[in-house]
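First, one chain by itself in C-alpha cells, the form predicted alone.
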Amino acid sequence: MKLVEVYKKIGKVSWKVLEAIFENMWDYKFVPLQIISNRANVSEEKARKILKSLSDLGIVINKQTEYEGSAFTFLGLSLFSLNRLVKRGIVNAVADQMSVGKESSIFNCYSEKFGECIIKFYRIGHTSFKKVKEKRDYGDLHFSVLAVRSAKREYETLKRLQGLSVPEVYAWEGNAVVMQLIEADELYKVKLKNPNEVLDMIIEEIKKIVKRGVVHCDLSQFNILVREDGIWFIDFPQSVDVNSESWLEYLRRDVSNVLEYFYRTYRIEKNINEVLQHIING
C-alpha cells in the first residue's frame, strides 16, 4: 500500500467527502450520494466526480443498488484515519511498512511528541469479511465499522494495561492506533537460552494482566515479543474483560497455547490447571 503517495493526492474537498462517508458508515454499508453531497456541502454532480476520482485511487468503492452509494476500502479508511492523526499533531511523518497481516498493517512513523513509533491500521474483515462475520458473530455491519471497533478496543485495552509488559499507546483515530516501537522479535523466531525463565516471566505477566481485568484472547508465540531485557505482549483487539461470560475459557486457551509451544519447542512441561490456579488465585 503506497500510503504516503496516495495521501498527497487527496484535496481539501475530497477530505470532506471522506469525512461524510466516515460519519455515516455506521448506518449504511454504502453511504448514499445525497447524504455525502449534503454533508460535504457540494453538489451531487461534484460529489459524484470526486468519488469517481477517489475510486480510481482505490480509496472508495462506489456502488449502484437501489441507490447510489459509496464505502471505504481499507486504504481509504486508513488514509482518513491518518489524516485525523496528522491534524491532531500526533503523526508528523510516515515511513515504510513494517509488516502486514490478516488483520492489520503496521508502518513506522515519527511523532514530534513521542519520537519514533508505529502506526497500526486495522483491517479486520477486509480480506475475508464473510468468514470473519461467521466466526465472530458481528452481524450485518460494514467491515470498516469492525476495523474501527477493533482499533478502539486495542487502544482502550493498552491504556488499561500501561505499566505492564505492553507497548505504550499514544493515540487512536478510526482504524489506526499509534504506539511505541518495540525492537524485539516474536517468540517463535528466537531460540531461547533460558526457556524456563522466559516461560515463568510470561505466566507472571499473564497474571498481572488478568489482575487488571483483561484476558488477551489470542495469545501465542506470534504475539509475544522477546529481547534480552524482557518480554512484551502485543495485539489486543480481541481482548475481553474478566467480567465477561467466557473469560475463563479464553484464559485457558491463551495459557494452553503458550504451554503447548514451550513443550513442543523446549520440552518444558507444566500442568495447565496448576498454572491457571496460580494466575487466578496465586
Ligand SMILES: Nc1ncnc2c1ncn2[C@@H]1O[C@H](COP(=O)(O)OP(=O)(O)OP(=O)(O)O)[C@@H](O)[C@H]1O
Given for the second form:
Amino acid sequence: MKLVEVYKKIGKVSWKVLEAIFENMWDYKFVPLQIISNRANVSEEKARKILKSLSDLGIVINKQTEYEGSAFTFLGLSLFSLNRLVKRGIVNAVADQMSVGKESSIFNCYSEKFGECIIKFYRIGHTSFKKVKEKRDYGDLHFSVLAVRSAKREYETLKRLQGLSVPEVYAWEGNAVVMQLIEADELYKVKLKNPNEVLDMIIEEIKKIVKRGVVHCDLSQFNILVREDGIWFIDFPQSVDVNSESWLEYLRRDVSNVLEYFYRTYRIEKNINEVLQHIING
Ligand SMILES: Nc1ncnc2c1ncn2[C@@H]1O[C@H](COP(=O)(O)OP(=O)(O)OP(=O)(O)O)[C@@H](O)[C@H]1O
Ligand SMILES: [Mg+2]
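Now show me the form predicted together with the named molecule; what you just gave was the form predicted alone.
Next comes the full complex, this chain leading.
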C-alpha cells in the first residue's frame, strides 16, 4: 500500500469529498453522487471529476447502478482515517509498512506526543465463527463499516486493559488505531529458554484480563509478543465481554490454543480444566 505517496496527492476539496463518503457510508454501500456533491459543497460535475481522479489513485470505487455512487477502497478508508489522525496532531510522520495480513496493515509512525508508535489499519471486520450470524445479518454492509467497527472494538478493549500487558493505545479514527510499538517477537518465532515461566506469565495475564471483563477470543502463539523481560497480548478486535453469550467457550479455546502450543513445542503438560478454574476462581 503506497500510503504516503498517495496521501500527498490529495487536495483540499478531495478531502471534503472523502469526508462526505465517510459520513454517509453507514447508510449507503455506494454513496450517491448527489449527496457527495451536497455535503462537499461542489457541483455534481466537479464532484464527478474529483471522484474519477480519486478512483484513478485507487482511493474510491465509482459505480453506476440505479444511481451513480462511490465507496472507499481499503487504501481510501485508511488515508481518510490517517488524515483525521494527522489533523488531530496524533500522527506527525508515517514510516515503513511493518506488517500486512488478512485483517490489517500496520505502519510504523512517529508522534510528537507519544514517540515511536504504530498505526493498525483494519481491512475488514473479524470473521471468526462466532460472528457468522452477525455477518449474515449485516451481510450487505460495505467492508468499510465492518473495518471501522473492528478498529473501534480494538481501541475500546485496549483502553479497558491499559496497565496490563497490552500495548498502550493512543487514538482511534475510522479504520485506524494508533498504539505503542512493542519491540518484541511473536511467541511462535522464539525458542524460549524459560518456557515454564513464560507459560505461567501468560496464564496470569489471561486471568488479569478476564478480571477486567474481557476474553481475547483469538489468543495464540501469533498474537502474543515476547521478549526477555516480558510478554504482551495484541490483536483484540474480536474480543468479547465476560458474561456475554458463550464467553466461557471462547476462553476455553484461548487457553487450549496456548496449552497445546506449549505442549507441542516444549512438552509442558497442564490440565486445561485446572488452568481454567485458576483463571476464573483462583
Ligand atoms: N503494538 C505492536 N507492536 C509491535 N508489533 C505489532 C504490534 N501490533 C501488531 N504488531 C505486529 O503486526 C502483526 C499483525 O498484527 P495483529 O496480529 O494485531 O493483526 P492481524 O490483523 O492479526 O494481522 P494478521 O492478519 O497478519 O494476523 C503482529 O503479528 C505483530 O508482528
Ligand atoms: Mg494477529
